[in-house]
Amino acid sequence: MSERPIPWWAPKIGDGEYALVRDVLASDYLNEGEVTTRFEREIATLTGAKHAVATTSGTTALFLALAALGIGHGDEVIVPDLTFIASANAVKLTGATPVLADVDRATLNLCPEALERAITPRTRAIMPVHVSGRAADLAAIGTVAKAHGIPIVEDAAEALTSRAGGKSLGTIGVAGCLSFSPNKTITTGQGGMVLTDDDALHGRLRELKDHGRPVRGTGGDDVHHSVGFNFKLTNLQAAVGLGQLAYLRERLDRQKRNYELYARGLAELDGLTLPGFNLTGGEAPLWTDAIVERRDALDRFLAARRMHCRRFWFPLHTQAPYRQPDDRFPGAMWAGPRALWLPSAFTLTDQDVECVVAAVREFLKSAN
């Protein structure tokens, strides 16, 4: 048993951000403004993306990335069944409908052979999800999409800085869109952004975050050139996230060395697999995932040592509000109930590390 909790994850603040916090307090100036323009400045120096967009989530920031491209009441986005369901809700935001595909058992992400069998008349998007960092195969997605003359608007909530092919995730499709939720390397509380080369996208989307202005107005005499909404992150939020930033790559070096200790501790083991990373090619791990038969025999061995993981979602077709048969998603209905992510989190030592090591292969080696 480890001699103090070992967390799948733990968001971490420091001294930066309360300075940063306190000067916008003392500003009287909450809303967004120039603290927030900083950040969207720095996230996009970051990725490499022309423009950046702050939004109040990652789940508005692809509302308003499908929205900008003008989907709406009548046309389909393709969504993988496997991911967080606010990848399928914000297409329902729009009032367009989610079509669910199936993922790859290998890798977690959309399988391009489900994408192309996906493809109606009616599809005006495709919606890749980089899980946990992790690419999706955007060179095969690519030329599906590209076959049809289909946009990709990347959901890379899960893979800031991650990289394949020398670009940034998030910068291939469109559009990308990032996530600062409390459970990522950085976060603002709840906060998003929308990357884009596009111009004419660019100005789309501000208009629609902002009641229909093309720029920050008074909230008095300002043209409103179209119907828009509130999605401002206000420089509260925003400085935070600017503080974090300080953090970024230590805490993106202490997510790697994680997955490194992992994927050499657990090797060549009978009943677990580690989807992986390509480190070399740039992709950055934001969680470690893994492949478990007994998965949660193991969560439960694990979190009576105090070593605490979190099981993959439910796939998306399995849920409620988007019930279809299991025989649709062969690859979903195998990884959903294998895939877990191990204790992931920047604030762990090398030693944390090996203990979960260890007490996995205890686990696995009792199951054998």
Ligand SMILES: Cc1ncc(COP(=O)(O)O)c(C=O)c1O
Given for the second form:
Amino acid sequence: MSERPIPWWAPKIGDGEYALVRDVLASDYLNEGEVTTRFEREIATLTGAKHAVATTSGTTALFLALAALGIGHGDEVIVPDLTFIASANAVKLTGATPVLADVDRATLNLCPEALERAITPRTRAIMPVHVSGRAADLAAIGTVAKAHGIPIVEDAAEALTSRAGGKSLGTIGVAGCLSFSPNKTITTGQGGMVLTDDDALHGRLRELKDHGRPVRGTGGDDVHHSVGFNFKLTNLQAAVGLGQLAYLRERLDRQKRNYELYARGLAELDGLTLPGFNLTGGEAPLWTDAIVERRDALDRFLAARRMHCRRFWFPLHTQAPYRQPDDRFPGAMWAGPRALWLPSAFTLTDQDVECVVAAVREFLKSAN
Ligand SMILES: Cc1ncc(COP(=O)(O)O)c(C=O)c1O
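Given the form predicted on its own above, produce the structure of the same protein in the form predicted in complex with the named molecule.
Full assembly next; the chain just shown is listed first.
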């Protein structure tokens, strides 16, 4: 039993955010403005993206990226079957059809062979998801994408600063999307960002997120080039994000440390494996995920000892809006019910993680 509850995740707000938010309040300019622009620049610098466009959420970032590519009714976008439902919903919001493709059992990410099989003449984009911060196989996915001339829009909601092949995830496809919801390394409450190096796409993103205006408007005699939406991230939210950036490095280090302690403490066990992270390749763990034979029993065992996990999403094809036969998705059907996020908060101590490791080992010993 842990002395205090060990959370699966816990966001944290520090003094810096209070000061920055107070400045915005004192300025009387709460709307999207210069503070948002600063936040965008910081994220662009951090990721090496040429452009970063703030939005109201990761979901609207994905929608915006697809819409800016001209994707809509009659089009198809390939999405992995094991992801947060936002990935598919963002496609749906454009009017296009999300085409689900199976995932790889070892990585829990989009399976390149399943991707290839899912391509049709209507496929207009591929949306790999970097689950838990682990890179989807972008080399193999890129080869398929290139062969068919289809752009990649990365769902990097869980992968801020995570890297593969020397580049930040989210900057490898034509566009990549981040989320700043409360269970991410840094949060703005809700918020998202589209990353792109493409100048023309950047222009479209800016217009689309603000009612078709090419520049920040007055709300009066503005020139609107196209139909657009309102996905502005306010100065207030951006102030929280800027404050949070001050802790980014230490949080990433702690998340990595959590994973390393789990990897060391849970190596070579019957009934549990960790998909793991390529740390030397630059992957940045957000949450440590595990594949567990008796997942629900382990989850209950740990919860009874005040150690909280999160069970993986149900495969999207089992959810009402996207229902399809199970036999099309053997990878997701195998991995989904076995996958569990262990306590992964950046607020954990070594002692917390060691406590979880000991409890997991105790469970596995009694189960085997
Ligand atoms: C993989 C994935 N895609 C998309 C999203 C949607 O982001 P948001 O909640 O900011 O809309 C999330 C996170 O919440 C996510 O984990």
